[in-house]
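One chain is shown next in structure tokens, namely the form predicted alone.
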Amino acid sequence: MITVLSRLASIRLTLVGMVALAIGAGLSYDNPAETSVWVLAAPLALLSLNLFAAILTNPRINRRPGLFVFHVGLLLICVFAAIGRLTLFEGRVEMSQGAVFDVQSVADVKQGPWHNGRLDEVVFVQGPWTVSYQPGLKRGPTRSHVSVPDGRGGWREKVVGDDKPLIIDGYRFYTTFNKGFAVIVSWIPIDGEAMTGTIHMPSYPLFDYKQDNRWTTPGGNELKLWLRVETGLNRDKAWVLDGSKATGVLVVNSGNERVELGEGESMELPGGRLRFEQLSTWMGYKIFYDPTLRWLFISAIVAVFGLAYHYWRKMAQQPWVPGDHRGEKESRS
């Protein structure tokens, strides 16, 4: 058992453990969704398994209060790390504007194989925003307001940005640059009840040349969609997007036929009828959850301390000898 241990706390195998792990953060560099997380968790579980070993065999750590604390911290974060990449969950999510939080509306979701998949008991409501430009189009502070459950039956609101998230149930919501307007739309079919429903235009300011999109409406009519936004950008001042003092006219194209619709105004298309209702914004955010976070700081701390604590062990037990300063006395005298 002993030999099997000292085995396993041996130098080379930290050495080959840091090598997979070197490795394993570059093919995860940026989140590819195609690299396994165990490139990760499967390097971090070898070096825990081998500073474990380390602790239990080497004296030089375990009979050294500062050194044993501090490899210990180590220990700890290497364990919670590749708990946390097992346990993680990342993805993306689009808001209008009025809209409930729905985890079908969740994409590029990345999730780790102990991820117990919580997210669909998430509940808030998105608001509206405001971003504040400095001048040439530098974004700065992103303030959405979100409404989340009181636990009274009734609502609270919260303001999110791109460093302060939301956070519920563990995960964490985070603005991010992408965000913009949408446009409320009706269908009135000849025959039948009306349908109403949200267009997400592309991402404003970056595309504000663009605000386009096509829909297809329920009788088979193919629309090309064209938003046409007041906001008051100005690239060279500082400036507030703020989607609530925005106007917009939609510019609906029908074939050979091109009608710009006001807010409340409608056109006749074939088998129905289409009303833009009313100018609308939409905030993307970054989802993220790793339930180790709080953990990982702790081991920090405990690691940080363990070395602090030998280093001034080991300075106490060889004060620094006073430098001899007789030949300064004889020079003066």
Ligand code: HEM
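After the form predicted alone, can we look at the form predicted in complex with protoporphyrin IX containing FE?
Nothing else is written out below except the one chain.
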């Protein structure tokens, strides 16, 4: 057992592991999505085992507090990063203004096998948002208003953005460039109950020339919907995209018929009436969940402190005096 452990602790193996890791990182360079995770995971696993064994058996690490703390920190980073991968959750969701978060509408889900968070218990309501642009349509800060339960039966408003996520139960919701307009329409059938829904138009201003979508009425008519939206978009000047200040006309094509609807206006169709209730907006969020974030950060900071302490101790033993010949004998420690 002891010999296996001390073999595993070999610092020659460390170098082999480091070279393998460098090769793995090189293979992942710029195309991580297409590269197998094993080119990184295998060298990291080898290095972790090697490190674990060395921490246990090698007095050159475990008798020097600074180095010991540094290497334990490194090992913890590997362990937490691995747990993080296994418990990870990532996804995207488009939230209509006024809608409550619904786990069913989360798309592009990527999740680790150990993920057992409770995304279905997350509650928040999307409010209005604004995005500032600099000249040349360079996107500036996003301010998205959301309401979250305050725990006392009421709601609390929060403003979140690209780099200020909404964090609920460990799930982080980041706003993205993917956001745009939506139309709220009602279908009032000749007989039966009226229903109201929201139709999202493509991302704005990315697809400002192509604000269209299709919808089939319960009466079986396929409608081509085109939103002519007025936002004050100006490519040459600073500008704020603000859904509450925008106006829109919904152009409905049904067969050969083409009708323009303002807010509150409606048109007759086979089987019922379509009413354009209101112009609205939607915001696309990226969802990220990794319960190890805090622990990774703490391990990394502790590791650096260990290394700094080690350096300081080393300096205290051998200050840099010109021609300090004590250093020459001991220079490799």
